[in-house]
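Just the one chain here, laid out as C-alpha cells, in the form predicted on its own.
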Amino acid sequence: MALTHYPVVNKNGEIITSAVTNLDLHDIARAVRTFGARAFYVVTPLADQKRLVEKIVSHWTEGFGSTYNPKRRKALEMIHIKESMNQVLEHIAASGEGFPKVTVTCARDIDTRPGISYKAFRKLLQSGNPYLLVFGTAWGLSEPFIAKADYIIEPIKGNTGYNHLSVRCAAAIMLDRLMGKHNLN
C-alpha cells in the first residue's frame, strides 16, 4: 500500500504537497505488518520530508528505537520512501511480479467512476497478482490522480454526516476488511 503527500488537495480543493506526519508513519506501518501486506510506500516529492522521513524510520530500525522496541522496527521496515507514485510502481515491477493494478482510496462517493466493493477487491487481492492500494493525505487523492487508477474501492462510511477520519484510521479499517480474518458468526 502507499501513502502519498501528492497530488492530494486542500480543504479549497487546490492541488498541493502535503507534509509527513509521524504517527501516520507508526500508525499504517504497524497495520500494514499486523495485516500481511507485502510493503508500505511513502511518498514525496519534498527532499526536506524525504529526509524526515528516513531519519524517523533509521530511527527505530537501525538506533535506539530498533533495540528498545522491536516491534516497532519490524512495522517501521516495510517502509520505502519514494518521490512519485511511478517510482512506487517501478519497485514493484522491479520484483517480477510486474506493475500492480492500482487502487485508490477516496472519502467521498465520486460518480464518474464505479467503485469496487471490499468483497471484490477482497478476492482480487486472493489472485496472487499484484495490487496497490493507494491514500492520499491533505484533504485526499486529487481528482486527476483518482481518474488515473484501474479501482476507486467505496468509501467508508459511518452511521452520522460526518466523514473525516485520519488516513491512519481509514487505513485501519480498510486493511481489516480487506485481509483480516473474520468469524462474523
Given for the second form:
Protein chains: 2
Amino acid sequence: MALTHYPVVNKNGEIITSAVTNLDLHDIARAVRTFGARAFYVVTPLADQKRLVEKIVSHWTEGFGSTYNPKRRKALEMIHIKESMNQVLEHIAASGEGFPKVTVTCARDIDTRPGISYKAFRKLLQSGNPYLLVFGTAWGLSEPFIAKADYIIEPIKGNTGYNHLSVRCAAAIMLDRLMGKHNLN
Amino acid sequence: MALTHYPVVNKNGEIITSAVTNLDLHDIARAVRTFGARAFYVVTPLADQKRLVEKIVSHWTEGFGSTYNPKRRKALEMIHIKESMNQVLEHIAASGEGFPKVTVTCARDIDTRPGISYKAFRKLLQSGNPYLLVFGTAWGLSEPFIAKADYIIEPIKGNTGYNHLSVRCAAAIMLDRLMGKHNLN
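Compare with the form predicted on its own: the form predicted together with another copy of the chain:
In what comes next, the whole complex appears, and the chain from above leads the way.
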C-alpha cells in the first residue's frame, strides 16, 4: 500500500504537494499490520516532510515510543519513506517480487473506465503476484496519475449519496474488503 | 453510533476519562454520514471537553467551516454531544424511536460471552428497531460497561494475530460491514 502526497489535487482541482498528517501514518500503518499487507510506503518529494516522517517513525520504532508501546512499533515498522512512486516501484522490484501492478483509489467513479470490483481484486491479490494499492491525500490523486494506473478500484459507497471518507478510514475499509476475514452475505 | 470518553480504560487497565481527539469527530462523523447511520453521539462528562467539542462542531456547522467546506458540515451535523450514556439513551427514546438495544465493541474476544456476528447484527439493524453501537476511546470500554450491554459485537480480525486498529478505522470498518453495499464473497 502507498499513501502519496504528490501528485494530488486541492479543493480547486490544482495539482499540489500536500503536507503529511501524523495520524495518517499511525492509522494506516496499524491497519496495514492488522490485515497483513506487505508494506506501507509514504511518499513525499519534500525533504522537510520526509525528515518529519523519519522522525515520527524512528520515535516509535527505535526511540522512547518503541518501549512505551511495542504494538505501535510493530505497526510503524511497516513504513518505508520514498520520494516518488518510481522509487516505490523500484524498491518492490528490488525485494525480488518484481514490478507490481499499480491500482489506484478514487472516491468518485471515473466515467471512461469502470473500476475493478473488490471481489475481483481480492482474487487477484490471492494470485501471489505483487500489487501496489495507492491512496492520495488532500482531494485525491491527480487525473494523469490515475490515467496511467494498471487498475482503478471501484469507490467505496455507503447507503447514501454522500461518500466523503477520510483517507484513513477509506484505507482501513479497503484493506478489510480485500484482505479481511468475514462472511457478510 | 456513540463514541465515549468515559468509562474507558488506560494502558494499565484503570478506569479513566479520556481526552477528545479532533480527528475522531471528523472521521467518524464522515463515516456515519456515508453509511447512513442515524446519529453520532460524542460522550464526555467533562465540561471543558464538552465545550471543546461544541466549538469544533459549531465551526463546521455554523462558522467559517460551514461555507468553506459544506461536505464537512453535512458530516459534523450528525454529532450530538452528551454527558453520559444515559443521556444518549434518553435522547434516542425522546426522538420517538424507543430505547435502543446497546451493542458494545471490543478489540478482544470476551471469554465468557461470544460476540454477535456481523451477519447477524446486520440482520437486526434491518429490522427497523433502534440499536446503539458504542465505541470506547483510549484502551477501550471498561469491563463493567461491557458486561451491562445487550450485545457485544465480535472483534474485527485481520489476517494476522495483530488487531490494533485506531477507533476511527475500527468504526469505519464496522459501518461498512454492517451497512455497506458490497458483494465480497
